[in-house]
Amino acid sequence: MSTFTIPVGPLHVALEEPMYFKVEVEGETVVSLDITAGHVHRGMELLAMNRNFYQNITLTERLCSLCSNSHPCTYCMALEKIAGIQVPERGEYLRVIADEIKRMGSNLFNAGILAHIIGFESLFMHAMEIREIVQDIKETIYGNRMNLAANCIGGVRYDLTTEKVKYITKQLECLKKSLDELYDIYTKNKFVRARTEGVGVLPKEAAIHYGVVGPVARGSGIDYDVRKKSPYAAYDRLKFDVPVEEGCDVRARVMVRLREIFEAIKIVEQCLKDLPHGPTCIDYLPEIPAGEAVAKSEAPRGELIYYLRTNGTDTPERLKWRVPTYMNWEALHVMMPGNKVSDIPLIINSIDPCISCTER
C-alpha cells in the first residue's frame, strides 16, 4: 500500500496552541510524523535579561498559566541559592500548598480534556466540573484562578489565616469524594479503556533513551519525581507516594495524572496540619551577589529546571530553563507510528504538551 503524508496543526490539535506535525499515514495507520515548533517564539529569555529580579517574578508566572506557580517558585529557589537565603518553614509548607493545588488544578484539566478528544462529553464536563472546586480554592486564596503571585524572593507573598484553612480542607474533603467518583469512571469505563488502552505506547527502554519526565515517564514505569529525589522547600518533610504504572500507554498516563491527585490531596492536608508558626518570608531586600546556580522542581508536567548567572547588577546575566514538554515531545515519534490517524490527538493530549512553556 503507498503512503501519503497529511498535515496535522499547526492549530487544534487536541490544544489551543500551535505545534505542526506532517504525518506520513499508510490507509488509517501512522507510518511516521515530522514535529515542527517555533510557532509562539516571544523572546521570553532574552526579556529577562533586560528585567531585574524582581520584575522577572511577574515575568515567569506568565510563561504559561497551567504551570504558573512552577515557573517563579523555581526561579526564586535559583536567586535564593546564589543570595544564600534561607526561607522561613513557614514559607516553604506555603510553597508547597500553592505547588500542589495548582497540579490538581492541571492534571483535572488534563483528564478532561482526554475525556472530550474520545467523545465522552459528559465526562469531560465533570471532569471540569470537579476542577471547579480547585478553581475555587486558588480565587480565595490567592484573588485569582491561573496566577497565583504566590512567590517572591525568600519566602511567599500570602498567609493562610486559621479560616483559610478550615475552608481549605472543607473544598478537600469535597473534592476527594467528586474525585473518587471520576477515578472509578476512568478505571472501569468500557468506552474510555477501549480508547486508551494500547495507544501510544512508550516502553520503558524508549522513556529512558528520550529522558522523558513526569507523568510520562511514570506511565512507563520510571519511578522519577524531583519532589523525592532532590526535595525542595518542604518535601523533605512530607509523606507521599509517586505514583508508577506500567502500561506505558495513553491510559497509564491518565492513571498517573489521576492518582497524583489523591497524592496532592494528601501532601496539601499534611501542610495544613503542620503549618509552622512564624515569617512567611525574609524580612528585607535582598542584594544579590555574582554567582550562578541550578533550581528544579516536579512541575505538573515534569521536572522543570533553571540556570541563572548574576554579575552583581540587579538584572540576570544569563537566564536559561528547560521544561518538561521539550524532553517529552520527541517520544511521540515512537508512540505515534502504528495507531490510527484518529489516535493522533489523542497521543498529544496524553504527553500534555505545553507550547508556552517550550517556545516561551
Given for the second form:
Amino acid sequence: MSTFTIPVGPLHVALEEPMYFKVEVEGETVVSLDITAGHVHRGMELLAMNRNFYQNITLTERLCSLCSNSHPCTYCMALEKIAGIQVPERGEYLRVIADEIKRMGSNLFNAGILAHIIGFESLFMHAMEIREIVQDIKETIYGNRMNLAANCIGGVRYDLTTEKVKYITKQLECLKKSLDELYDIYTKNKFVRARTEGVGVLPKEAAIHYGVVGPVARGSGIDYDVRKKSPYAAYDRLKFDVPVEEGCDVRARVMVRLREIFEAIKIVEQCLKDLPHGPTCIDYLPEIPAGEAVAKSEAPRGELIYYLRTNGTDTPERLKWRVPTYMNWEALHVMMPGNKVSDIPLIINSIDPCISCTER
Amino acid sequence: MSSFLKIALRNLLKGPSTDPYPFGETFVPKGLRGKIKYNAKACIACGMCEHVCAGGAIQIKETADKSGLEFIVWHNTCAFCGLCEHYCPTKAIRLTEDFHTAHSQEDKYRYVERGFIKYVTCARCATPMVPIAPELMTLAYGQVNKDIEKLRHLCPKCRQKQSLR
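What's the form predicted in complex with the partner chain like, now that we've got the form predicted on its own?
Everything in the complex follows now, all chains and molecules, and the chain you saw is the first one.
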C-alpha cells in the first residue's frame, strides 16, 4: 500500500483555529503525525510585562474567548498570593459561579462541534441552541456573552441581587431539562456512537506518560481535578463529583464534558443557596510588593497554571502561563495512529484544543 | 434516532429561535456593557480610568489654552471591559446598554465620547484647579455641612491651611 503525507492546516475547514498537522497515511490509515504550532503568536507575555496589574486583568481575559474567565481569575489569584490579600467570602462564591457558568458554555460548545464534525448538523444546531440558555445568563448577569469581566484584584466586580439569583435558577431549570435530552442523544444515538466509539484511543498509561489534564485525562480514567486536589476560591466548601470515564476514546471525553455540565449546575445551585453576605471585593487599592507566586485553577479544558513575578512596581516583571492544551496536544501522537483520515478532525476536536491560549 | 426526530419536529414547530434584529426587537438585558457615557460634572480627574484602561482608550489631558482638562474615550479602541467604571470613585464614567457600534469609515476618528472639565479658581489664592465634585464630598465626609462645603472652593494648599487652623 502506498504512503502519503497529508497536510492538514494551518487553515482548514475542519479546524477552528490555525494549527498545522503533517499526517502520514498508509492507504486510509494514519501512521504518524507531525504537529507544527506558532501560527497565532501574539507576543502576549511581553505585552503583559508592559502593562500594569489592572490592565493585565483585561489583557489575560482576551487570551481566548472560551476560557476567558479562568485566565483573569488565576492571574488575580497569583497577585493576591503575592500581596497577601484575603478575598471576601462572597467574592469567592461569586468567582465559582462565574467559573462554572463559563464551563457549561465551553463544554456545550465542544459537544456541539463534535456533532458538526460527524455531520450531524441538526444536533449541532440543537446543542448550540441549548448553549444559548447559558449565553443569556452571561449576558444578563455580566453584561457580555463571552468576556464576563467578573474578576478584579481582591474579588469580583459584580454582585447578585435576589432577582438575578431567581433568574439564574430559572434558566438553570430550563437548561437541566434540555440537557437531559441532549445527554440521552449523545449516549444512545447510534450515529453518534458509531463515529465516536473506539476512535482516538488514549490508554491510561499513555495519558499518565504524557501528563494530560482536564477532560482528556478524566476520559482516560485519571481522576485528577484541580478543584478537588488543590481547591481554590470556595471549592473546598462545595459538594460535587468529578466525572471519570474509562472508555479512553472520543466518546469518553465528550461524556466527561457533558457530565461536567450537570456537576457545574449542581455547584452553581449550591453557591446560590449558601451565598454569604458581605462585600464582594476588597475596598482599597492594594499595594503589590516584590515577590513571586504560582496559582492554578481548573479551566474548562484542564489545569491552568500561572506564574507571576513582581518587583514592587505596578507592572509584572514576568508573567507566564501554562495552558491545558499544551499538555493535551502531544497526546495526539498516541491518539491518531491507526485511525481513519476522516477521524482526524474528530480526534483533534476531542482534546478541545485552545490554540489561541497555547500560542498567546 | 427517534428521540432526535422528536426534538427536530418540536424545534420545527417552535419556529426560529433567533431574533429578527435589525428588523425587530432583540434581547438587551439591563447591565449590558455597551458604549461609555461620561459625566464631566462628577469627574475629579484622578486619572484612575486612564490608568486601568487596558486598551489605552481613555485620555485625560490639559487643553491647549490651559482652561481645563479634556477627557476622551476612543470607542474604537475600547474593549468594553468596564474596569474604568469599577475603579471610578465618583462613578462619573458609566457603561450604557447601547451596543450599536456600527459607523461609517469617515466617522472612524470622530467616534469618541468627549468631556470637558473647566478649571475653577481657588476662592482664596486664585490658582486654577479641578472643581471638586459633590459626589466626592459625600464620599469623603458622608454628611456635608456648611463648613465642609466651604472647603470645596479652596485649592489643596489653602484647604490644608484652613483645616489646620
